[in-house]
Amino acid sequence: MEKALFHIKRNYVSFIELIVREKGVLFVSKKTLIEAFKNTSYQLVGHGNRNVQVLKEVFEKIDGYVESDIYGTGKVIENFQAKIASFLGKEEAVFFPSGTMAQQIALRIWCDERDVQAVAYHPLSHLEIHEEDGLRKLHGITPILLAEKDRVIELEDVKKLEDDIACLLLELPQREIGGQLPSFETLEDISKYCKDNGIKLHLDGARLYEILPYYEKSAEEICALFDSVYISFYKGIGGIAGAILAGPKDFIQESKVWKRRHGGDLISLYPYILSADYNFDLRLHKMKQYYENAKELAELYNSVEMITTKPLVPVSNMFHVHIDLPKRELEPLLVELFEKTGIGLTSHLKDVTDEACYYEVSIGDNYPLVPKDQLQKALNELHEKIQTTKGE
């Protein structure tokens, strides 16, 4: 086969045309990376397709006469909130349709309590890069950014704060830098410092379940260091959507008022709640296995030249894969690789520099289904493709 010609077309959908000449015949493969990924036989990440079947499986096991919740009341929501509050070791909890809503409300309450309209968090916090400046626009709260972008917040960063803040938010793990974590001792030190200085400590625990194996602590032990906690039900757990905000009774009662103000008190949330409850019970005990599988896969990646993971050894079920090629060059290589091997490594890439890119890996139920000999062959072939491309 002659050398492949790669031509990238940029439009709204960002189509990729992979043109291959073989024996004088022109073949054209026109697929996006996500299309090629979805068409593979095996996918390394996640729990499987997010389709209607995910919800059907939940409802097949539920009595059809269970009454729905009504505007935040009823057994289906109240029992689940109590269950998760107990799991987190908090007085009370309230179910929200989204974590964005839950966290902005949590920070608003702490700011109002101290009459200080400022909070601190990491420069790559979800609130900073994914919420369209909602905290400032909706609540008039000023965010103070702590630490450099490529590392976690340490105690010294908090001590060096010059601005008065009502609350410090810590995200565990720090997703945008590969799921890195501070030591548990650091968490204890930050918690004590905040208490001593009248600063509320809030946990962005969207992936709290996934860090329990690394810390070798219970959720209750970790959450005891924080005044309030948010957890998600669609990430590692695999529910369809939804979040819990937990904390002291007065705090939660106030959050329910803000939930109504934000339009989060839908007439019924039971599809989200039942899905969250079902998948919580289904997958919570699997987190240690996901963690071990992540370490195994990271070791495979790191054995391939020009591919590294961040962190080198994962501290949860997630990590980033960094490759020494720009996105525009790696995408067509991956499309071809997926079509040839049937192994899907990722559905999207992000540029790091003009010469390198990365993608996120989050291990779930899919990984054990992947034949390891085929995975190794796919990674070897990826290495060859990268080497050939860089040598051209």
Given for the second form:
There are 2 protein chains.
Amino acid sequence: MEKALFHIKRNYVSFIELIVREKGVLFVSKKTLIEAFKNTSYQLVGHGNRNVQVLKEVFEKIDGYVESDIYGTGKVIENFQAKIASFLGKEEAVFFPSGTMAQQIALRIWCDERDVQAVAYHPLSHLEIHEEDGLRKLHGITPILLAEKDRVIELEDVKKLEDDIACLLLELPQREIGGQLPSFETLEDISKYCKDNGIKLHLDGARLYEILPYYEKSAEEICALFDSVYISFYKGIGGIAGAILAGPKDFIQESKVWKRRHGGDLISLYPYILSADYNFDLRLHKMKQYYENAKELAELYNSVEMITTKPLVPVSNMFHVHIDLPKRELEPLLVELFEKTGIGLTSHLKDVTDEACYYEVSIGDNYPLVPKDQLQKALNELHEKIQTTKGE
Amino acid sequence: MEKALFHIKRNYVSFIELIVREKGVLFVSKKTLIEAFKNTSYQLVGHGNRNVQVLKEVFEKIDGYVESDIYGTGKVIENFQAKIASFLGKEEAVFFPSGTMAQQIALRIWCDERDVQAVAYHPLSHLEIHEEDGLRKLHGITPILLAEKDRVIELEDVKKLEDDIACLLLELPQREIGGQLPSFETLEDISKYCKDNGIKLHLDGARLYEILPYYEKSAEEICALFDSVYISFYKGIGGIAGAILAGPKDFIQESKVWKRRHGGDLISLYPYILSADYNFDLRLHKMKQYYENAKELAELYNSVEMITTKPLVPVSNMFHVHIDLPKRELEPLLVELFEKTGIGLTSHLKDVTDEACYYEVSIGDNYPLVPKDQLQKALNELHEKIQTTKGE
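Take the protein just shown as the form predicted alone and give its structure as the form predicted together with a further copy of the same chain.
So here's everything in the complex, that chain up top.
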């Protein structure tokens, strides 16, 4: 019976079945990884639940008489745009409902300016894998994929480009490979090369804040290497949604026209803007702490056999945890682990091969709350579980 | 001196100068129409100030543990979409941050389906005058403008179309001409003609709720004539922002892919969704009252010489007030009137010709609060002011 149940369990990829006989009645409990994660007392990643409380906390402190922005005008939006433009050291900035919209528009403007409908970016760029081909289908722009998937773009990749491009987009850190970064010298070299060759350089800085401690640079110093910059307010910052695009005045004025075309010039964006502003002030100064925490946790993970982090030593608040088990085998182990230890490691696994999977770790306010001894016990237990499964 | 000041005043279009000599000091007070309007005790139009209180009121009643929608999934968004799909009598519905995005996408899908990159709509359609040519520049779709600017589209206009179109868009009511409507029989005839000729019929129903009392039909009965429907939640409903697109299942599934391409598939749309839901329940049943109020107020306006409403008898909660004075002359009169009577008629004027201007009236929760005797006095005073100015 136990053996049979075990095989049933193996066949469920997205959830596990815990079957318990009690007082002669058969109870069937299905718990997904995300449910088990949400039920834990401590979570290693994130800032906490993305529930309505995130909004309520912001607006409890804001006076009801504060006026809404109206189609991109008004103090609420103008003040925040000016504040972030100054933080990034750019002439002007505009608030967008999403980074998807902001970045496509940035690339479109640079392409139109040179009348070259081609750009280059990493094969695992957000534009390539998460936007349903919006750049091609809405803007008719052809992207050229630079560098291999498992490493960041280097100067040599840019130099080897055979086709003419209007703009090069760099994502710092490169999220889909664990948040890797090129050296600051490489950035300087690429920036100079682009300038010399009439190529605009755009920064996908969704996680720009998180790399400042590693580079030991200000946002302004990094952005000075780029013609235009996008940053996000719901990732490291923990806001509800929204993005800023910053750059030269003409570029930003033009981006407002495209924002309207895209349907992003909403009558009121203040729910996102005020939340972005509140959480920016709340968390910007904690980025160094998140970075140190990430290095500490990566070291703990790497001390466990059959577990490796990528990068081995994080360069931001994020990294990937690679485990030598397929997702379908690791998932039930993690659900059991979370339920037993009360510590949640992740809510989402991705297969690498048939033999290995990984998950993303992004450190935020939650990590320091986890008792270290319980964390160590949970990792030991994880090690045992992996060994047992591998040994079968 | 007075004469000189009067001429200076005439030269200011967007604000007036009130110059008062007091204790030998010259005070210059500039008040725009919108500022004067906001300072009034009673306002004839709208639901009240679009300030942060609109959001606070909604979220004070919502539990902090309610989970955010995540990229178009989750109870908050799915339940609301199902509720509105049912209200409109359509198979499925999807929530969009804006109507601009929803409608361009609807037209794109219908165009792609027939492989005909042309649609038809009214020359004063939102797509034609408020979207910076998004339909052409993002989707490569050519719009054919039907009917003269000052009237609604009739069956004959559609029959006379020489070019092949994939879709006809009707806006009910036609906002930019005072919210005029075709007869319900015309709608039925156009719907039948389109069906017989392979033309999809799309409803720009931003103000759909507001026309139900005039047609004496349910939303479902009107939407049954259309293949796809867009409705708004911040106009008559008074939400913060947001829109629903509804139609057949395949169409809606496809629209979600385009929503991602446009950058509208935000990680969290709940600030708009929960506000839309709250205000939908709060105001849907008041549409008949708004309509009756609009007819009453239009009659009051029409009893004043040199003032005419368009339409003469409203067919929804909205109409236009046309006055035989240019905007630059009416604006200072209105500022004075608002300050003296405490009653705000409008916050925004538009020129028709060099001799006449108009403003939009959209009735909401504010109107019943205005004391009728004070309203009558304000209109009498307006009449006198116009006469004086005309007589000069």
